[in-house]
Amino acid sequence: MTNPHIRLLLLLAALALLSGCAKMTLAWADLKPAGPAATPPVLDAFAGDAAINTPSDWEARKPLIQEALEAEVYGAFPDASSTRVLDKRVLNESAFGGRGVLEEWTLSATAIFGDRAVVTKLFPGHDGFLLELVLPAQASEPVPIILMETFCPSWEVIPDPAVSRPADAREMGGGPLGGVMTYVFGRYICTPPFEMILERGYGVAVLYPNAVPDQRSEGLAELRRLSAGYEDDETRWGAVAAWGWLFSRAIDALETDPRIDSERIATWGHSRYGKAALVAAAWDSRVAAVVAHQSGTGGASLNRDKKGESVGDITGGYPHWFAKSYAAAAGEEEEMSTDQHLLLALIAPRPVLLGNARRDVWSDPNGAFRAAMGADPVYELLGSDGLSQPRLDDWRPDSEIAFWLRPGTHGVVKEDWPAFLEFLDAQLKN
C-alpha cells in the first residue's frame, strides 16, 4: 500500500475516533445566547425539596441533584473508594530542557459497590494505572497542578523515551495515528505545551484513562467488572462517570505529596474527557478549578432544545459512556428531571472554564452558555460573580464561570492554552 493510501486510512481513523464529539460543520454558533432558559430553575423546588434561599439550603440540595444525575445520565458512583500508590519512579530530572522533573507513578484504585471491592487493571496481568507527573524544576513552594486525562497514551503525550510503553502499545494508540490526530485536531490534541505550562509555575499530571477502555464491548465489560455488586443495569455507571472517578483517585495520590499544593488542583479535559473533568469536580470538592474544553452533550451543553449532537446521537455512537437510562431519554429530554446546568451548579462557587469553538456546533456552544446562565444563580447565592459575560465571545478569565470561544472547529489549538493559563492564573494565583 502506498504512503498516500496509508495517510488517508490514518486520517479516516482519526476522524472516526473523535467523531462522536467532533463532526465538522460549516455552521457558526450564535454569539448571543439563543433559546429557552435552562430548566428546572436551579433554585426552585426539586425532588420534593423546597426552594433554595440560603447557602446551607444549597448544601442540603446537592446530594439530591447528584442522585438524579446518576439516575438519569451518568450511572451510580461507587459506595466507597480507595487508592494506593504502588510505585514512584523519577524518569528524568532535567525534562523539557531542564524546566521540569518527570516522574511516573503507578496507582491502584478500588471501587466498592455494596460488599464487593474491585481493583482497576493497567495492562494484562497488572493491577492499577499510570500517572505521569511533571513538576517545575527547583520549585521553592508547593505548586498548583493541572490534572489531565488525554486521548493519546502517555508515551505520546510526554515525548520522553523513559515513559513506560507496553509491548502492545501500537494496539493501544499513538504512533502515526497520533500525528494524524495532531494534524486534524490541533497541535495540542496529544501533547500540551509543557514548557509554557512549567514556566507559568504549574505542574502537570497526565492520566491516560485506559483503566476504563474507550471501546464499546471492552468498555462495557470493564465497567461491569468494576461495578460488581451493583445490580441495576439501567443505572450502572458509564465511562464518563468512571473517568471522573479516576480523576479523584489521582487526587488521592497527589494530595499526599508535599511538593504539590493540594488546594490548587485543577482538572482539565477536552471533549469526552472535558465531560469527565466536570463530573470529577461535581462529585469531588477537592477539585479547585475546571477547564472543560468542548465538552458538549453529556458535559456542559443542555440536553433540551439543543443544536448539534443529540442524546440519541451520543448514546447510539458511544453506548459505554453513560447509563442506559440516558439513552432511554433520547427524544424525551423534556421529561427528564435534570439538565446539565445542574452539573455546573454542583461545582459552584469553584471556577470553571467552558471552552468552545464557533464552528463546533456539534458540541453546541450556545447550549453550554445557556447552561452556564442556568447555573449562575447558585454562584451568586454563594457569594461569587459567576457568569459575568453577556455574549459567548466576551472573554472574561477572571469570572468564576468563564466562557472561551475562538474561531475554528473541534480540537486543541495554539490559541487555547494561553487562554486556559490566563484563566488558571486569575483563579488559582490571585
Contents of the next structure:
Amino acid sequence: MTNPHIRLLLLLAALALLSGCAKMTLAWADLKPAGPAATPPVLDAFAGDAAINTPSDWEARKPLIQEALEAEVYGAFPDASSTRVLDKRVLNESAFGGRGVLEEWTLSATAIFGDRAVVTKLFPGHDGFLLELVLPAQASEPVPIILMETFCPSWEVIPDPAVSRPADAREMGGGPLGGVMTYVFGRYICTPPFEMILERGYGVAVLYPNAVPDQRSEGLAELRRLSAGYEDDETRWGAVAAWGWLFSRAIDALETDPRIDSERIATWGHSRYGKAALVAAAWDSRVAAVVAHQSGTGGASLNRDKKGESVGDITGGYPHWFAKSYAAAAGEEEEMSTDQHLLLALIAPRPVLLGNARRDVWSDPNGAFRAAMGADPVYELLGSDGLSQPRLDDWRPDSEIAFWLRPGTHGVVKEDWPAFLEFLDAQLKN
Ligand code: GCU
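Starting from the form predicted on its own above, please write out the structure of the form predicted together with ligand GCU.
Below is the entire complex, every chain and molecule, led by the chain shown above.
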C-alpha cells in the first residue's frame, strides 16, 4: 500500500474512534452568524435582579450568574482555597536551544467546602502535583505567562528527559501513536512551539491536570473526595470546574514569583481544557486574557439551537465533566436560565480568543460566535469594543473578543499558534 493510502487508513481509523466528532467533520460551519440570538439577553433582568444599566449593576450581577452556572452546568466551586509551593527546581538552565530556563514546581492545593478542607492528590514520588515552567532566558523584566492545561502529560509536552514522569507512564503523544495523533490533530496537539513563544517574550507554564483525572470512575471518585460535603452526584462539581480551579491554583503560585508579571497571565486550553480556561477566567479576575481553542459545548458554544455536540451527547459521553443538572437539561435546554454567552460575559472586559475550525462542526463555531455576540453588550458597557468582526472568518486579533476560524478540523495546527500569539501580543503588550 502506498504512503497516502496508509495515511488515509490511519486517518479514517482515528476518526472512527472519535465517533461523535467523526460524523460532524464532513460538515462545514457557516461563515455568517446563523440562528437565533443568545437568550437570556445579557443585560436583562435575571434571577430577581433588575435590568443592568451601569458597570456597577454588572459587578453586582456577576455572582448571580456564577451561582446559576454552577447550579445548571458546572457544579459547586469550593468556598475557599489555598495553595502551597512545596518545591522549585531548575531542570535545565539552557532549554530550547538556550532560549529558555526550564523549572519544575511542586504545588499542593486545598479545596475548602464549608468547614472541610481536602488536599489535592500527589504526583508519584512528589509531595504535590507538578507545574512545569519555561521562562525566556535573560529576561530583563517580569514576563507575561501563557498558562496551559494539556492533554498530553507534561513529560511529553516538554521534550526534556529531566521532567518528572511516573514509572508506569503511558505514552500519548510519543511512541507509535504519537505520529497518528499529530497527523490527525495537528503538529501542536501535544507540544506548543516553545521556541516561537519564548522568542516573543512569553513564559509558558504547563499544567497536566491529572490531580483531577480525566477518567469516568477515577475522575468521579476524586471529584467526590475533593468536594467534601458535596460528594453526592446532585451537587458535586464537575471536572471542567475543577480544572478551572486548578488554573487558579497555578496562578496563586505564579503570582508570587518576581520574574513573572502577575498582571499578564493568560490561560490557554484546547477543547476540554478550552472549556476549563474559560471557566478559570470567569471565576478568577486575575486571568488577564484567555485563549480557548475549540472549546465547544460546555465552553463557548451555546446550548440552545446548536449544531454538533448536544448537551445529551457531552453529558452521556463524559459524565464526570459537569454537574448532574446539566445532564438533566438535555433536550430541555430552553428551560435553562443560563446559556454560555453568560460565561463569556463574566470575562468582560478582559480579552478572549475563541478558536475554531471550519469543519469542526462538533464544537459548533456558529454557536460560539452567537455566544460572543450575546456577551458583547457587557464588553461595550464596560467600555471595550468587544466583538468587532461581522463574520466568523474576519479575524481581528486586536478586538477584545477575537474569533479565529481557520480551515480544517479539530486540533492545534500550524497556523493556530501564530494567530494565538498575534492576539496575545495585541492584547498584552500595549
Ligand atoms: C470530545 C468531546 C468535546 C471535547 C473534545 C476534546 O470530542 O465531545 O466536548 O471538547 O472531546 O476535548 O477534544
